[in-house]
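Only one chain comes next, encoded as structure tokens, the form predicted alone.
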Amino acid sequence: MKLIGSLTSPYVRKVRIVMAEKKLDFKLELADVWGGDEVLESNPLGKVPCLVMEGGEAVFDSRVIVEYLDTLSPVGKLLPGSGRERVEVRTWEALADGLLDASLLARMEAHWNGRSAEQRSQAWIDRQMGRVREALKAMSRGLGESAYCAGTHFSLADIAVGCALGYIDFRFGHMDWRTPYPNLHRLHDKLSARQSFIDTAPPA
């Protein structure tokens, strides 16, 4: 399998962590989402991650990819088979990805070189960062004093949340989320010590 992506994308990182935890072999092909056509050749949406199968078929959107990957090996099952437990894990993933969506929109508005300073909207940035803060609040409330996001075992929920928190540190280093949410801080520290998280940390 070939994974098309970048080292800075939190969605690509989520897939890479799942592959590491599942002990799946793959080749990472780095792509320039903004300047190249290699992504469009496999994903008409022009987004990463994109997983290309041995037969050339492409699977895209990180949530679709990780669901598929979890079926490939019984090692380190990350998604419950069915029922409320599965819905709980997928809801955590949706919350984490929603935080990422908002933070990426805010960053693009502030830094995309396709716009001039006069064209940027601080109101839009503030709106998106407000959603980031609400997502953090919901994550902290949902985690409580539990060891992991969904019950007592490491799951896809923790991978998604860990990638979201890591992206905040990577792109919004000035934002202090640790002080108001010490339980998220503890979770993040625990996840950051896993080899899969160490090996996929974005470049400094």
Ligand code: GSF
Second form
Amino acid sequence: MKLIGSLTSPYVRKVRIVMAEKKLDFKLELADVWGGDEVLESNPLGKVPCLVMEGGEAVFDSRVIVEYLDTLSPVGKLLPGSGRERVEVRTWEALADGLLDASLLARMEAHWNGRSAEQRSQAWIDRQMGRVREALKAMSRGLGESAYCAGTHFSLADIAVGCALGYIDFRFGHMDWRTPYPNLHRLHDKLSARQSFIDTAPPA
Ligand code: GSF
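Same protein, different form: I have the form predicted alone, so give me the form predicted in complex with the named molecule.
Once more the chain from above appears, this time first in line as the rest of the complex follows.
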């Protein structure tokens, strides 16, 4: 299996962590989605992550990839088989990915070089950052005093939340989410000590 990705993408990080936790072998092929078009050959949306399977079929986006990967090995099951528990984990993932979507939109609005200073909208950035703050609040409320986001075990929910918090530190280092949300701080510290998180931390 080949994973097309970048070292800074939080969605790629989620997939890499799932692969590491499940001890799956893959080759990481780095792609620059903002500087070239090579990803388009595998993913018509031009986005990473994109998983290319042995037969050449491409799988995207990250949620579809991780769902598939979890079926490949019984090692370290990350998604409950069915029912309410499965939906709970997927909803955590949607929340964490939604935080990432909003923060990426805000970042692109502020920094994408295809936009001039006059074209940038502070109102749009504020709207997206408001979504980020609401998502953090919901994560903290959902976690409460539990050890893990969903149920009593480490799951894809924790991986997704860990990647979202890590991305805020990486791109919005000035944002202090630890003081208002000590329970997220505690979870993040615990996740950051896992080898899969250490090995996939975005470059400094
Ligand atoms: C999001 C992937 C994405 O936006 C997923 O896989 O979960 N829902 C998708 N990837 C970004 C890279 S990143 O900033 O993480 C990407 O490839 N953007 C290129 C573009 O042209 O939008």
